[in-house]
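Encoded as structure tokens, the following chain is the form predicted in complex with this ligand, with no partner shown.
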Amino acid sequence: MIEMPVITMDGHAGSGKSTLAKELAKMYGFYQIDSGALYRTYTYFILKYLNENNENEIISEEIFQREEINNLIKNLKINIEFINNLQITMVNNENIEEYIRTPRISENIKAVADNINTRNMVNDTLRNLAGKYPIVADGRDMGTVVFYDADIKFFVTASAEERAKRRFLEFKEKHPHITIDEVVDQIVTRDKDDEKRPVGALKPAKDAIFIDTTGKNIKQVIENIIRYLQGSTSLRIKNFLENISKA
């Protein structure tokens, strides 16, 4: 029996779910879990392997037929740690966060996220954290697959225009040559890939609460989410909120 609450936060790229998860971590002491970072980690290490072996750095479905690739991902020691309740993805004891958020990784992530073995490994890593911490897990299939028995599930949405604008602003700092059209193309492709995925496809859980972040600031959205938490019938959520109000 898990005594710590689990909140899930699924949604499209750029919908604001990870910002909301981080804010809940900062303000309320939940532990933020970023499932996308794990798919990014596997993608990063496969690309690194291809690069080191002078191979074309493109990941397709067929790559998982290669034994050395399967061994590579099986042997990666991925560990989730937390700093100020925010996820730090560690591989073989090294913090790899700064390497995994590049357009190159986003472009190659589809085959990795479609692969059933990778999904099972990611899901096992995440489920191991439940019960140890009060978690807010963001991703695509947190409420439908990984934590289908979560205490409360949110499905975060925003208009495609606003999501593209947010991603563009994020990317512009590190990748000054990227254009808004390229970002729109990436978002549209990723939406399609995420919704059509054979396993773990992005869709709202039947019992998900929809949160639309279009045109809203973070404070307004968090206030709304907190109202849902306060109205939750889950004992784990009630106990958690009661404990933090006493602290």
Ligand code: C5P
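Shown: the form predicted in complex with this ligand; wanted: the form predicted alone:
Here we give the lone chain, stripped of any partners or molecules.
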């Protein structure tokens, strides 16, 4: 049996890493895994608990000092399924994707993603998936922490100005009077914050391949990534690509 290959794509917010991971999943039959969905799931159930107990609906670092919150996290049974090789998050046999993709979740996710307990549980879940499927994982620390032994690691970046252009309409929906320069400032601030996080900080792996998407369309970037895959010395990557070509 062919061992399952692992590709990681870390990078800055708005660099295009999730889009690239999704495209590779579609083209080659990799399974795209989304660590953010797991942190969003923990965030959703913590907020749900607080709401049901008429408590403040803001998650802070201090909240993880509470025994009932840690028990809630520990006992939450999250199951990952895939539809067309894309990840679907399930809890108690219910697809909860629509509940975890809201602004309220986004506003509270940082403390959850920075908590060492939730981080360890998410990392364990992702590693278990890698034992079953050929995966492409995008995030901040996929190639440095979660899959430090991945077959091939990419670090995706783009200029702050380029990423601001991509995110401008999204930002403008929330803040109609925002300017492109303000979006650039927010992105630069986000970069610094991601690079200084206490756990899961954004940084390239020592053996990462840098992919700059500035001024390039998805087709151009994917063609570049494919060249790296085809030139990979990893036996798992080689065997996987050969298996695809024979199918």
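The term rigid core refers to the maximal set of C-alpha atoms that superpose within 1.5 Å between the two forms. Positions refer to the first chain, counted from 1. All values reported here derive from a predicted model rather than from experimental measurement.
If we fit on the core, is the Cα of Ile180 displaced 2 Å or more between the two forms? For Ile180, whose C-alpha is compared between the two forms after core superposition, the shift is 2 Å or more.
Taking the rigid core as reference, does Lys203 move its C-alpha 2 Å or further between the two forms? After core superposition, the C-alpha of Lys203 moves less than 2 Å between the two forms.
With both forms fitted on the core, check whether the Cα of Asp191 differs by 2 Å or more between the two forms. Yes, the C-alpha position differs by at least 2 Å between the two forms.
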